[in-house]
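In the form predicted alone, a lone chain appears below as structure tokens.
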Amino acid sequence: MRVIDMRGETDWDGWRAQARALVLAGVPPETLVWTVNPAAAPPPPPQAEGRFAVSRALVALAAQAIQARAPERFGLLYRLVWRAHAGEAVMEDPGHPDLAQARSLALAVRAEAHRMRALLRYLPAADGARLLGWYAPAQFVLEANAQVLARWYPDFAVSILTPEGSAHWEPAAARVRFGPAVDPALVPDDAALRAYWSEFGADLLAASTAGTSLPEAETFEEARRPPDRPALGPVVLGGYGAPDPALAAAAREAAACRRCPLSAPATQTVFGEGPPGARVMFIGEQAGDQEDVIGRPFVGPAGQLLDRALEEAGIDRRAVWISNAVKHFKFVARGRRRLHQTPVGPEIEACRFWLDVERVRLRPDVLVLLGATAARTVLGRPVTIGRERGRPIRLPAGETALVTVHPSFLLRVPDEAGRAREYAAFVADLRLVAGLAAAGAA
């Protein structure tokens, strides 16, 4: 057996070298032991001659699942290439469990990047000349997501440590530096963050390097933030904060729902998430395809698109709350693929009860019906989108109900300029929504 040590975790330059010369050498791949050894000299590349091309969806596949937390990735991208070479159209069918296994990688990197970037909050260093924030990933994200961390403030010294590393944006450089890790143990809270930051930052910054060359551009799409972002809170060191005790125990009990048959195809429930104290309450229709998967709402492509939407608007996702009127996913089977499907009134109706858990218990001031399905189950009667969008409602319980189409209607919009349009103007409700919140918080 050969020995590939790889020089870090997501050393992206280092397998991609590695995979091509050993392809072309004919190494086949059940012959290849592949470990992370920063300490080691990584072995040269088999004397090979030739080139080869793979499809740009794999390579954008690998650049992905290669941030997974699976010792296995790397052999197991290497098989796909390895299958590729051979002539076989490794994209294109679904079913062969290394596909999948890279897939569902890919997916669970996706979600921890997404994470990531709702969860992160930075705290100004005691000099205030640095944002500091601190987070521990579940997927090796860092170098990736900070290319995208950093672009949220252009003009700030950015430092973002982890467990494992951490990464620093040097404005005047324009460039992100990685170094060195930071224990949990010794940055249990803000002050100490501040405190650990006074004492060793220098250091940190002395030991960083240019890092590796992940093609951020093929994993994490982002646009910039804009400069009207509000003011900086707090750093978050543990997500949302201590969970509300009632809306935990009926997130467990939901988990158990069999109310409507939508449960029994789909992969899990997916219940609301957002701090307890949320003032502004986002209501979708229902969990989609990798909110299945994932368990968390809104983690998609149209959340996605929500989330930047949600930026420019100046709302922080992690101060609102967002779920859907239904749990489950409703969905047909096409083959190896499930479309989504609108849920109906009995299917509505029997999952009415864990919105209204959460509504009782948030007791928000504004509510964001994003699409007729969400407009019909909080309205309690048919409502045309065109009519209604933008007017604030105020309802029976006392909240402010805005009416906006789902941010999933503008993935469907077909050419550029109507996308652009309809997305203007979905950022402007999103403004109406931070305004009916100043006002209500007021």
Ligand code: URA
The other form holds:
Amino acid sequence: MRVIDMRGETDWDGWRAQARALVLAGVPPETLVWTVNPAAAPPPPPQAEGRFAVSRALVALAAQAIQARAPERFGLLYRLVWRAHAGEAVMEDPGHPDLAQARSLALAVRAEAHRMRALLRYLPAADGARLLGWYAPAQFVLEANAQVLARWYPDFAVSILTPEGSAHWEPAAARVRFGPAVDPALVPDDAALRAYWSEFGADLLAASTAGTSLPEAETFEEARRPPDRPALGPVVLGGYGAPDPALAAAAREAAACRRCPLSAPATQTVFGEGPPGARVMFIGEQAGDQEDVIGRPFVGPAGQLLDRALEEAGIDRRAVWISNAVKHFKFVARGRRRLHQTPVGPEIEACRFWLDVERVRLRPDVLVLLGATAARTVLGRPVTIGRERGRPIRLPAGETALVTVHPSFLLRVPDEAGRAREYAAFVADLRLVAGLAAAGAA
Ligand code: URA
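Starting from the form predicted alone above, please write out the structure of the form predicted in complex with ligand URA.
Everything in the complex follows now, all chains and molecules, and the chain you saw is the first one.
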């Protein structure tokens, strides 16, 4: 048996180089044992010459499946490549156990990438100069997803620490570097993570190097973005005009708000944002976990989805006001995670003061009520979203309200087809909003 060393769990370059050389040298899969050995010397340059081509679909499958936490994956993928090189249509043989297994590994990787994107949350490092995220991925998905994750906060230095490696986004250099792992026992909670970073962060950064050639992961959101559109960058605060001074003053006052008990455990008040004179106001439920840390509404996973849907509906986020019924994050702590809790009547009533300040000052034409809490807060009665969505409702103050789902609902739809359907319905509601706004919602 010949032992082939991979230099890391996601040594995509190494696996490709080895697989190519071995196939061309005619080395059959059953004579090989694949192992991970970071101390191994780089593989020798391929000796054998010849034409080696496998389908794009197989390469894409291999690039995902190699991220699976399954020791047999290197050999499994080599078997597929070996057969493909011999002329077999391996990708057209769904009944073959190797293809079925590779597909199931790739599926597990995609699911974990999605989960990581949804669950990863950040807290500011003690000096405030960097956001720190901790996550223990069930598959080896850090490298392929780090770029996408970092892009969410392109203006912040971001480090994602995991038990198998770390990724560090440096906005000035616009690149991700990959570095050493962090022992989970050393960072059992947020306070320990911060302390760990204060002591060892500089070492982790110094030890990190430019990364990986693993293709970036695609998720359903990325896949549906039209290819000619760039990713949405960060929202430019007051992008279309200087901030309204009265709203800026209200935001400063709200920062010290103690009208309800939610302010105590929260990191900060998350006031609405947008330009003066915004004709459309989006109202969500409450600041979420990421919003609480960053201090801006709809910047976490639900906000990312909202951004994409707005873009598809032709609505410029910089031209609208984005806010919440409740301006603090309500949560219950479960270990290192903070689980969202729905705000109750008194909390909503206490915060109504700030929502009214925003509404009175802006006098928008259209209010978009994202989900049941926002709808109930503004309409003053229980609302069944399915029954009332997409139907303009004239409010006593002259605004037109439109009820739709909350974007976090879309993140929770379990199956891909259902998610795509609900997303399309959400975009359709936003197109109605664009139409109402264009007509001045008269
Ligand atoms: N969910 C909300 O309702 N608002 C936010 O700002 C984020 C998530």
